[in-house]
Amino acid sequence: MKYEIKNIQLADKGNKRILWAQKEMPVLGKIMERFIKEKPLKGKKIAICLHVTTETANLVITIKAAGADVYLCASNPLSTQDDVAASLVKNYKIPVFAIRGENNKTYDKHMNIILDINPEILMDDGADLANMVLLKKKDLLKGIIGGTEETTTGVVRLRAMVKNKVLAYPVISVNDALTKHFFDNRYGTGQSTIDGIIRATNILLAGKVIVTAGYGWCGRGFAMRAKGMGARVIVTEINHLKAIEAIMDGFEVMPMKDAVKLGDIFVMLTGNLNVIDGKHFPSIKNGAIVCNAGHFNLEINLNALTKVSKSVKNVRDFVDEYTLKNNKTIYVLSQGRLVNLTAAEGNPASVMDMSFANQALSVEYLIKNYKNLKNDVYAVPEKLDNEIAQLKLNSMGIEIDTLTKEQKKYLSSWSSGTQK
């Protein structure tokens, strides 16, 4: 078996930190249980670009208990947790093609390899390998049959490759899964963020002036979670209804031309590129710390912030210092990569426990119904989502009312109302 990963020796450490994310992923659990009996992925080969962490480890281990053949590479260079990879090489016989740190040309050079299996099924995070298969491997469209994202700068991807006509396979969008969105992104990576610039920093939040750039589902999340540790929150916005959503939620609201010279810490959650960018670092506050939560790691425009330097260096693990031409500091964490995977772990199982059990199910999803699919970014069918709540809810012991025949004539009639 072929494999590419830091060090086959840290197998051992990995496998108990596997199997410990595995007590608290119940749902993808109950599901595995199921696929090792009828193996509805039997002989299909799927390629599958992820963080490469405990939680994607469980997944990853549950799709194979399907029958599937499966390769997997990472889906950030400094996300991949080498440990986890070894145990997944030695103690469950996967082909693992990722190593923390690694350059780009090694990075592309891994999704290369795990494409060259001729997939049948792609599964992305952030759309780099639906992206590599249309730019350079299009031979390979005619045997794939579907593909999953889990996040919200792939799905980004996939409807512009939509909307220019070029998308050549059906898609499922495990990001706007209800049970997805509503938990992983507000509620995992509002901690997870969190937990990655203590990690990296050390530093106290009560008092501190967080500058929170997006508020979508992850911007809540962290600002949320901010605003909880003592932090006075600023938000940055471009769309008007989730401005106003913040300023209801209790969160000034402001451009980031102000916002820099306010901030302690930056945080970008936008899926955007140059979010903070040239015009605003020589404005900064001194001393600030600049960080990324969003997928890839153009949110901070380095290269601009680069130019404006007269020295860069690194002053701790994950933090480098950046001097500018007029005295002041910066200090940008994890490179500007994702903050909560680099310097802390990711978001906690308990949430990627549902978010993983709706790519298990969508992976199924496909092969049952790709026939009948266009060449579209589709939603988790709603039927899914509701079971994988179901049984998180279950697994957490708790029960819900059920309607009656009663209440359920009376939501389905359009004459019932105060009328006797």
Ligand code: ADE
Second form
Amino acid sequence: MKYEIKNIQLADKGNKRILWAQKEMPVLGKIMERFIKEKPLKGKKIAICLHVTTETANLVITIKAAGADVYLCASNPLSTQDDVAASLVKNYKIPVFAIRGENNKTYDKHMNIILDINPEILMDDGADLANMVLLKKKDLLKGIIGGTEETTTGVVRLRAMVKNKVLAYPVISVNDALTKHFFDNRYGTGQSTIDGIIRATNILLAGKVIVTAGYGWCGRGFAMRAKGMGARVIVTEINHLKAIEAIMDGFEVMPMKDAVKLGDIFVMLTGNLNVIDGKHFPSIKNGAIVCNAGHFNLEINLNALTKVSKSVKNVRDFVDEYTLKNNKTIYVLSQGRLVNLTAAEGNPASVMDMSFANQALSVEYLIKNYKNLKNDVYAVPEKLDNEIAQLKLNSMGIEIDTLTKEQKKYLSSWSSGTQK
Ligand code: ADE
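Next up, the form predicted in complex with adenine in place of the form predicted on its own?
Entire complex below, previous chain first.
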């Protein structure tokens, strides 16, 4: 078996951590039990490009247990947990091509390797596999029956492919499932971003001014948690509706040009590029910490920051100090890459349980239904989303009420109104 990882001797440590995460992933565990019996993915070649974490390991093990032939590479050069990669290779016989800190050339090489197996299904996080196939490996398209996409940024890219009529296979948008973005994006990224900032800097958040760029599900979750830690939170937005929501949730809203003068910590959660840009840096508060939790490392314009700086030095793991020509200092975390997956371990297993249950059921759905699907982006079927919610509640030991016959009838009728 071929693989490219940092160090196979890290396998035991990785396996202990994979098993620790497994305890928090009961929904995926239930799906795995059924997959072991039914083997719904038997013989299917699946290329998986996800952050190589303990949670992803549990997903990949589940997909393999369903009978698939799986190959894994990283969806970010800096998020790989090398011990997990080692354990997947040694303990689970899964070919992994991912090394934490790999350069862009190696990152591309690893994607190429897992595409060269001629996969039938692509599991993406950020649509890098889709992008590579459509731009450089069109010959693979004849064998691809479909794909899944994990994250908001990837779904945006895939929808642009549909608009430009270049997407050449159906994709299930796992991100759009309610059991995904309500929990993973909001509570998962909310918590793991705080975790990343603290692990990178060990600073106190209470009393700080934290600027959150973007009030999507991740931004909402992060702002809520930052407030809970005692920070004063400012939100920047480009969407009127979300801006009103942020105000009514109790946050200040203002443009970035004003926020830069007030913030101690800046967190990018927009999915866009150059959100904090060349024009902002000179007026930023001295000593500000700037980081990103969006998928790509484009949200902070580091080229522009370098241009207005006279020196850069690493002052601590994950922390680079930029000294500006006007003598202010700015601290950039994790080279502008996802702080939650680089300085911390990514979203906790309990929320990834639902996200990856969606992934597993979506792959099964694709295999059963791809002949009836067009080259489009599809939501996870509501039935599967509900099934996952129900399994999660069951795993928490929580019961809820059910509608009575009378209530069901009432909800489907129109004739009763104000009582006279
Ligand atoms: N994305 C965010 N958190 C993650 C995690 N723990 N594993 C895989 N992908 C993630």
